[in-house]
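The chain below stands alone, shown as structure tokens; this is the form predicted alone.
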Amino acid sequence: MSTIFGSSIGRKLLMSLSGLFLVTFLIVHLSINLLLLVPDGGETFNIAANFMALPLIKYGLQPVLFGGFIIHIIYASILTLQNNKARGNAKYASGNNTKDVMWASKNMYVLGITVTAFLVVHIVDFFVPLQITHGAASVTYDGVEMHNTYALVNAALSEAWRVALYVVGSLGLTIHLTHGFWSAFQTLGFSNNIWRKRWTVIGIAFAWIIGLGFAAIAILQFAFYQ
């Protein structure tokens, strides 16, 4: 098993399922994000994020998606190390001189770097409040104490460079998801000369409904529910 993950086919399986297991984080992650956009006072979305924070979810689920980020985050620095060395000097020649390569697929590494600082970004205006320092208000509802998550967002997304931070971090997620999402099935098999085509244009659609969905919800706080 070891010697098959230390394989570069082997990498790039692990990169692909732990990318596809972010993205189904990402597709629950803005579920509930959109019910920030629900006219009641934030109830629903606080209630939603409480349910999130139940131990099952916060010791069981947190660690393995945590584990899955270090996991992509790691195999992506090594695959891409690794295919430096082997061009060499001629690394740029396959890719910025073939028209039908992707502007994303060559600079997934860059991309990857600009989500990443948006993630910790994220981390430490939300995660760190309400899971480590405990800083964020309560609020109940039918006797039910729990954290004001929804106070918290919308008290980051009130001031403007934080909104357009949050723009740029869901456009460079949308990019990277672009390349990401369709090549993470090609690599484990599932296209083919037909669903190569299909894979890129479900992954184009679903790249930008995720990415314009973040970023709307940040225009839209600052906009409209302050």
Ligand code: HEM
Second form
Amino acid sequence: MSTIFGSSIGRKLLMSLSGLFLVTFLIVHLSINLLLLVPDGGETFNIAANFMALPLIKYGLQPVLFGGFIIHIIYASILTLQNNKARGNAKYASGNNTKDVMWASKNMYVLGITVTAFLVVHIVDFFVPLQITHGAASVTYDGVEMHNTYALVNAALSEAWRVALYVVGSLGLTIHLTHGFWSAFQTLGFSNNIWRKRWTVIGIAFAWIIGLGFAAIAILQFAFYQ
Ligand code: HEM
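Would you mind generating the form predicted in complex with this ligand now that we have the form predicted alone?
Full assembly next; the chain just shown is listed first.
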């Protein structure tokens, strides 16, 4: 086992599996965040968001999620160092001819750092007050007390600089995904000449839906929900 994940293909395999796992997280996260746009003062969003506080999620799924991020970042660093050493200027040859995908493939690590930098601010904004310091206000619906996650998000997204940061983070994520999505399927062997083109198109569409979704929510909260 240790030799598989120590080899170059093994590392790419771990990158792909952890990447696709993070993709499923993004789908769930964006779906819940869309509830921020329900005009009910945040009740629907709060009820959905508070399932994150359930012990099964908090102690079961969240460590797996953070583990997924850590594996993805560590193996990305190892692979990038390896590629830089081995290939000189032809660093991250992707074999994919779409212009923006080619640009993304060459800049995956820089894009990853941009998304990670955004994530650090993001975790301090929300995860820390909600899950660690419990500094967020509470609200009660039908006798059930929970965090007022909506109020926290709404206050954070009332500041233009933070909205700009969320837009940059979301667009960095989009470009990262335009390469990462099809590349993961290629590494896992679900790709041939026809399917590589299909995965590229599906990946680009998915990346823009996710990125524009997060960016639009931040802008709409700032513009219409204050
Ligand atoms: C409009 C944009 C976004 C909003 C309003 C938002 C909101 C939130 C909130 C409220 C939490 C805390 C959930 C909790 O712990 O109860 C959270 C956590 C988190 N978000 Fe976001 N998010 C946004 C975009 C993103 C993006 C683009 C990413 C990925 C690149 C991301 C990744 C995460 C991660 C990793 C966590 C910590 C794990 C968790 O608590 O689920 N978020 N987000």
